[in-house]
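The chain below stands alone and is given in structure tokens; this is the form predicted alone.
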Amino acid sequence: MTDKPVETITTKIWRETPEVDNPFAAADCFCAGYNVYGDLLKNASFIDYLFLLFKLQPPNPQQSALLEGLAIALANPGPRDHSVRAAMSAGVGGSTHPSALIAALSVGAGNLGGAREVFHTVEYWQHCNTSLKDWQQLIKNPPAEQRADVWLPMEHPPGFDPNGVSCPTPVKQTLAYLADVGKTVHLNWLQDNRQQLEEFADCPLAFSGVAAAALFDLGFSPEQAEMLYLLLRLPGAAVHSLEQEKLGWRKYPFFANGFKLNP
């Protein structure tokens, strides 16, 4: 008779020890070696813990301040944003509350101001770094989409707004603050060279471009940046969906004056 094999979990992120009286309940939980409920709960901020989950090491004070600033800037894209409008439509249409978040994630995952755009912009940073010549070349001759089975090709330079006229004030304010608080190379370079890059792209810098630069400076990979961008924008989608659910379709923004129901 042989012993029953013990199931193991392969992960560098998480480790648990079971309760003495219940092997299915954890007694201690460790994230990257840190005791979550015995240590982090009392001593870490949410932003510090978020960084630890992705990077498996705690942030330094500048990294913590940079990620926190980015999280505040992205938390509510506002009702003009496509992902927020998707959540609002779900809410006002009577869908379940989880459906509103799924709608926001689905729309916010795309190539137009969405997480896939951030993914590509971080790839551009990896390739170009702080070379204006390389940025100009890559913007004029963008690489082919590697996941053409899933994603359509980008129709504009990632990180820029193809429908914009000039760089919006909140984008400039966010870039200036993050460059100052983070004191990182690429955000400050973007701050100094924004207008020249906008000339190459023939459109203004967008929030996706600022977010990509910040996440790149924080050491996140394109895949990690894509995930974080989706996560950080969900709070606004949630609250606007709940609000619009109560307000009803008659007070849905932007189309009330032109929307008529035929008897």
Given for the second form:
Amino acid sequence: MTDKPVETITTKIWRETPEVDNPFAAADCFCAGYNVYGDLLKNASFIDYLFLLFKLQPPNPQQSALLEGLAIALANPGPRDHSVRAAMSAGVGGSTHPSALIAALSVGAGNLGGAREVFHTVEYWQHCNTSLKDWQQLIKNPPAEQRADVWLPMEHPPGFDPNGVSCPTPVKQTLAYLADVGKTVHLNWLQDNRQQLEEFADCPLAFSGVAAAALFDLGFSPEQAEMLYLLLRLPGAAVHSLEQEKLGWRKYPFFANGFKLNP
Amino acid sequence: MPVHSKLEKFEDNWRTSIGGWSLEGKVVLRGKDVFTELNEKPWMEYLLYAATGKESPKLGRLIEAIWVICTSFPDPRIWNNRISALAGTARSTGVLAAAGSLAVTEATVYGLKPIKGASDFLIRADQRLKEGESLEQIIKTELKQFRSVYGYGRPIADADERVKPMMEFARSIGCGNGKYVKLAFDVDEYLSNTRLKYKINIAAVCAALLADEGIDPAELYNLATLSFTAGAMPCFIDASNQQEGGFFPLRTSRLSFTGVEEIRHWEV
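Next up, the form predicted together with the partner chain in place of the form predicted alone?
What follows is the whole complex; the chain from before opens it.
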């Protein structure tokens, strides 16, 4: 045995007690004080446990309903979404199943409709809150990076779709439902001021914008919101990838006629 | 209470001969000092040494040519590259794009599965030939068991345009005359004359070339891990430099729905 101090993992999230015959296996696991397999397993919903993991406090009924609604809204972005197309590209080539989710995460991470956009939009909420004037100014004069970053600079106001024409029905339906069920300040303010903000942005509100408002109302930081957005959109990537794996590359667009190499 | 776990002996105890870094500033790979013994190696020879422990300028050059000629087509429609193009159009990062593309290269119709599988097939086939089986028998058994032979047949196109330039390069450095290359083309001749008309693809050629240089399937797999990156990266860069969201956008009519037609209602 060495007399050097044992290195440990510091965490407020998780505590374990060992099995009596094996110190490498946990007998009891506690998440923020709750016994996970003795209590939460029987009594908590998945959404409540998800909230607890991030916030270390259980949600109230409105928070629970809001996160549940958001999770449904985000679960499948549909097969035309970039991240789902990435997963399907794994499926049609017979790539490993985890690679489909890795691909979906890689692509769904970005500034256009992805998790980084949600990160930035939550930052906008932190800065502007419910001040139309502040939103107008920030959209007009977006923060410029002071030094180079691995992320590309935003090319459009975060939370809005630069390729959109008008706010799509599912975005409006989701915003209306979440504002109603969550009864929170920012979602309701967004519901009331959406068109004005869209005028400032010169493009319509996107799913990323609704998600960011909901996650901000739930008290998540930009980093937590980014992570949750990545997680919550994976079910669609999984099922569409599995479906295309069965159908194969012959039945999946290859854009044989659409690809044009410049001379 | 005595500890019975098989993990106890590893607790705070990782022993390795592969290498590491020391606080004194020394870096060792497979017993050699990186700064004084490996510092003049070309990167591909360093990778070869890292992956296999082998040191061979000729082998390093052969692998490098395989990477250039065979594995990095910069076409964003190829499914692994498509991840990078989509990542670029969705404004993700270059490393996330490369990581996604790399993960997806472990595919069945191209990439790592055929590469490792072709090497494994050729080595098994050679062993069974030695044991007295005929080539026809070996191929028929493979087809019956797996419905395909890794390294033969190709999606989208029939013939593989990489075979000729790769073999020409290999011969120019004194490779390509071994028993596995001969076997690979014997299988090609047999399969292309069956009703399947499977022709040899580049996976079998590379597996054979490297098997003749003493590279086994596991070594080949490790060496090929990063081989697709130079194809994926330009696809990310290209899509990043064009309009965001501009990479082959799909209107809703591009979905061909074959499921339940009726509108159903969720019961509450």
